[in-house]
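Have a look below at one chain only, the form predicted alone, in structure tokens format.
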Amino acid sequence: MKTISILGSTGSIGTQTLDVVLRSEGKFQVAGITGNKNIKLLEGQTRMFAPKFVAVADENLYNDLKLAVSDTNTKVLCGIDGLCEVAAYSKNDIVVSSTVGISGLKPTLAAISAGHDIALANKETLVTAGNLVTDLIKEKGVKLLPVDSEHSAIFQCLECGHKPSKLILTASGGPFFGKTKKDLEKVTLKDALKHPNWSMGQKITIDSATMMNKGLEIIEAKWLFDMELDDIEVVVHRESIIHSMIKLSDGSILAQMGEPDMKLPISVALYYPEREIIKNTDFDFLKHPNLSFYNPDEETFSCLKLAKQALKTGGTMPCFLNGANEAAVALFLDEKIKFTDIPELISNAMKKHTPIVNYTLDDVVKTDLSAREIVLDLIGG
């Protein structure tokens, strides 16, 4: 039996991870769960899984959560320190990092420092502090197992044992594939939250619509698989059946395929190095007779270009890009800016940042804060 803790148990990945646990017939024990604000769901998860710890990120909700689960034996924690305590719990075998944004960085580092394997669904951890995270992974000798469907696909393809000459990340193209810049001027929040293939949280759904999500995945792939930007390619694949591919030196292409279902990459990470039979619908090729592929439109969806630029610049620039994006997306979700303002704000903010090459965790925190402040300043906030 593996003991696991889940950072972000109330989100899309977190709830699906707990579903995998329920299907596992006792192969996993949940030691800790954390959420941001959803007290009702945290209470329900606490009662169902009886974890040792439950933590709420929003410190203002600590008393509400404590009261809600007061009749259980679960210890209630709060804030970033609470998340780090859950992550570092000595009996964890693996920690699922699925919080949204840079909030997952410190708890993930705490888990690695404690010697725990990481199932990483929080791409921002590597985007903002790739050097720090990968150096600590090597120092502690723990496994970093990707949960993003694209990176899980590459991870599975790499089990062939050969070093790839190229990584090929697939992208759905989001809800606005084929649209022009002029078309995007009319986009509403409701439009942007309609992803054609995946059911995800609001922030990542907007990132998919702007294609920033794919840009962040390029940066994540660089750190996960030790590949340079020129060797990472993005291909728009509307059907989301091929989750990503690798190209070998002899020209062969290996691909991982399947229905769009996050429970598969979650299971790959949790059960690793074993492969477990899970009750998913069998893939039917006859239902998918046509698979299409296109070049991404980096002029219309310039967030992808900005992410590449940030990775090429290096240092703290990817962290700054991420912070600016989080701030801009939050403004869009609050309907304070237009959809097309997101890349414009990020681009203008990036021009004001001087990247730090040999950065520390403190530099990362300050860079993230600076990015958010600059974006707010740009809109007069």
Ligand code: NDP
Given for the second form:
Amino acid sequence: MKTISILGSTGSIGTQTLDVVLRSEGKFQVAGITGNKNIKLLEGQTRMFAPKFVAVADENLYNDLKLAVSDTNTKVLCGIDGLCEVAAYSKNDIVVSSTVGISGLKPTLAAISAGHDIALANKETLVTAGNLVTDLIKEKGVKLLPVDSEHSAIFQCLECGHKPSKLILTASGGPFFGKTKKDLEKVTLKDALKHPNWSMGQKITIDSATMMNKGLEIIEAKWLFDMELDDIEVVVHRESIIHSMIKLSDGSILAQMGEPDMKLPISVALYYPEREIIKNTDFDFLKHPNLSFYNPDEETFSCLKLAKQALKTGGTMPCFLNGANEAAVALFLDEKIKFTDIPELISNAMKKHTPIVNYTLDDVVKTDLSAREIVLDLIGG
Ligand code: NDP
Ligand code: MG
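If the structure you just shared is the form predicted alone, then what does the corresponding form predicted together with the ligand look like?
The complete assembly is shown below, putting the previous chain first.
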């Protein structure tokens, strides 16, 4: 039996992780769960999984959560320190990092420092502090198991044991594939929240619509698989059946395929190095007779270009890009800016950042705050 803690248990990945735990029939024991605002769900999860810890990131909700679970044996924690305590709990075998945004960074570092393996959904952890995270992973000798479907696909392909000459990330293209810059001027929040293939949290859904998600995933792939930008390609594949591919030196392409369902990459990470045994999951090729592939349109979806530029610049620039993107997406979700303002704001903000090459955690925190402030300044907020 593996003991797991889930950072962000109330989210899309977190709840699907708990589904995997439920259907495992006792292969996993949940030691800790965390959320930010949704204390009703945290209460329900506490009753169902009887974890040792439940933590709420928003400190204002601590007393309400404590009262709600006062009849249980679960210890209630709060704030970033509470999340770090859950992450570092000595009995954890694996910590699922699935909060959204840079909020995942410190708790994930705490889990690695404590020597726990990580199932990583929170790509922002690697985007903002790739160097620090991978150095600590090496120092502590823990495993970093990708949950992001593309990276899980590559991880599975790499089990062939050969060094890839290229990584090929597939992208659905999001809800606005094929649209022009002019079309994008008119899209609404509701349009942007309608992803064709995946049901996910709001922030990543908007990132998929702008294609920033694929940009962040290139940066994530660089750190996970130690590959250079020029060796990471993106191909738009509308059906999201091929989750990503690797190319070997002899030209052979290995792909991982399946229906779009995050429970598969979550299971691959949780059960690693074993595989989950599920009945009745035959893939029906006849339901997918046509798989299509296109070049990404980086002019219209310029977030992809900005992310590549940030990775090329290096240092704290990817962290700055991420902070600016989080701020711009939050403004778009609040309907304070237009969809097309997102890349515009990020690009203008990036011009104001002088990257620090050999950064510390303190530099990362400061860079993130400065990106957010600059975006707010740019809109006159
Ligand atoms: P959701 O928005 O559904 O969930 C986010 C989780 O993080 C919730 O538990 C939320 O708590 C918590 N949270 C929000 N803000 C904070 C904060 N400031 N501090 C601590 N916790 C916080 O997101 P997803 O599950 O969709 O995504 C999570 C991560 O996984 C992201 O990094 C995303 O890019 C990545 N990912 C997601 C995929 C998906 O299919 N959803 C696929 C691949 C990667 P609460 O709900 O209580 O407010
Ligand atoms: Mg992905």
